[in-house]
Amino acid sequence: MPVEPALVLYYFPRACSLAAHIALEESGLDYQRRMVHLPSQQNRTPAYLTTNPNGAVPTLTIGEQTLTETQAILTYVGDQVAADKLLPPAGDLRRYRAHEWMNFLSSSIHTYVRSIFRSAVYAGDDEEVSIAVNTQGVNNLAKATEIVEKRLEGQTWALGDAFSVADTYLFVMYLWTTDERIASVPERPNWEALAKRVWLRPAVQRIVAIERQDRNYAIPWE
């Protein structure tokens, strides 16, 4: 029988890599984990840049191959297990809804939160511009939150009745919106209810416990 390629996830606790970390644990696939310590810029070392030239997490190595970007990794993981366990098969409209969700979270929610957490990335050394970027990030996040709320209306999970990799990404982005560095976020009961359901999954609690050994971040409902 062919030998399955070794999977190694490079992550940092509560970064967007948490979505991939949860998906791998939910999948039941054999994998290893290696933390990349972002505060000390371990992601900028020559060794890590050889693995991921973008200097970002998550990274998933698949044998001799390397896969980057959260959506790509979530899709790969979903496709390695039985159809509908984590991602609907090709031809099923729900699969494209999953990509719709993941694209929106990556291009909008993630970007807006980043502009709040790391305004200088966009503003440079200009403090006045940095404040303006932060303020606009809060405004943009508020509008995007309303979109999430509307899309989740009447839904148990992002795709309806079935848990998927899209829910792992929604969970992480929800955690980010509870960060005290964000001046304000609209009420988001639908998003919160989904995030709570994700949190109750045993695989999620296992991964959060592992990540907290290196970064003790808060879960709102504990």
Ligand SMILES: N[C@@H](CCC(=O)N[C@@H](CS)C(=O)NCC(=O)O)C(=O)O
Given for the second form:
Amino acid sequence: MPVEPALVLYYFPRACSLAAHIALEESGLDYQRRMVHLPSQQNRTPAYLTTNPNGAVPTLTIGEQTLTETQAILTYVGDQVAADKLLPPAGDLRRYRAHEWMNFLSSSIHTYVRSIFRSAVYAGDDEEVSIAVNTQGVNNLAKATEIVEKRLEGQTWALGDAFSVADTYLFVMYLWTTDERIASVPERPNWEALAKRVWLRPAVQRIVAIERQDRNYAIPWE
Ligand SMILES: N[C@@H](CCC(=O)N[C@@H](CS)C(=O)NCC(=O)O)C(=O)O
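Please give the corresponding structure for the form predicted in complex with the named molecule, as opposed to the form predicted alone shown earlier.
Up next: the whole complex, starting with the chain shown before.
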């Protein structure tokens, strides 16, 4: 029998890596986890930079191989289990819908929230530019939230009737939108309802409990 490659997820609690962490737990695959402490810059150590030169989480090592980027890792995990358990198969339009979601979350929502939480990434050390970046981040996030709301109208999950890796990503980004560092976010009942459905899944509660041992983040409706 072929030996499956060992999977190791590098993550930080409530970072975007939470989506991959949940997806791995949902998959039932055998994996290990290693916490990378971002506040003390463990992601900038030579050892970690060898694994992921971007110095970011998530990173998934697959035997000798390394995979970075949330979308790629979610797709990989989805493809390791039966089609439709976490991701529809190639050729099914819903698979491309999943990519539409994941890319939107990565390239729009994540970057808008980053411009609020860490405006210096875009503004450097210019205080005035930093304030402008933060303000524009709030505006961008408001527009993107309206798009999420429209797309989720009448949907149980991101792809319709079936849970997928896109929902794990929507869950994490929803948690971020509830952070008190964001000056304002429009009402988002559809997104909130989806996040609450994700939260009801046992795998999600297991992972949040594990992550909270290192960083006790809030689940807003708890
Ligand atoms: N495009 C990457 C972004 C990864 C990313 O920005 N990760 C953050 C945590 S949410 C991180 O590790 N930041 C540490 C740093 O940049 O110093 C993805 O989607 O995985």
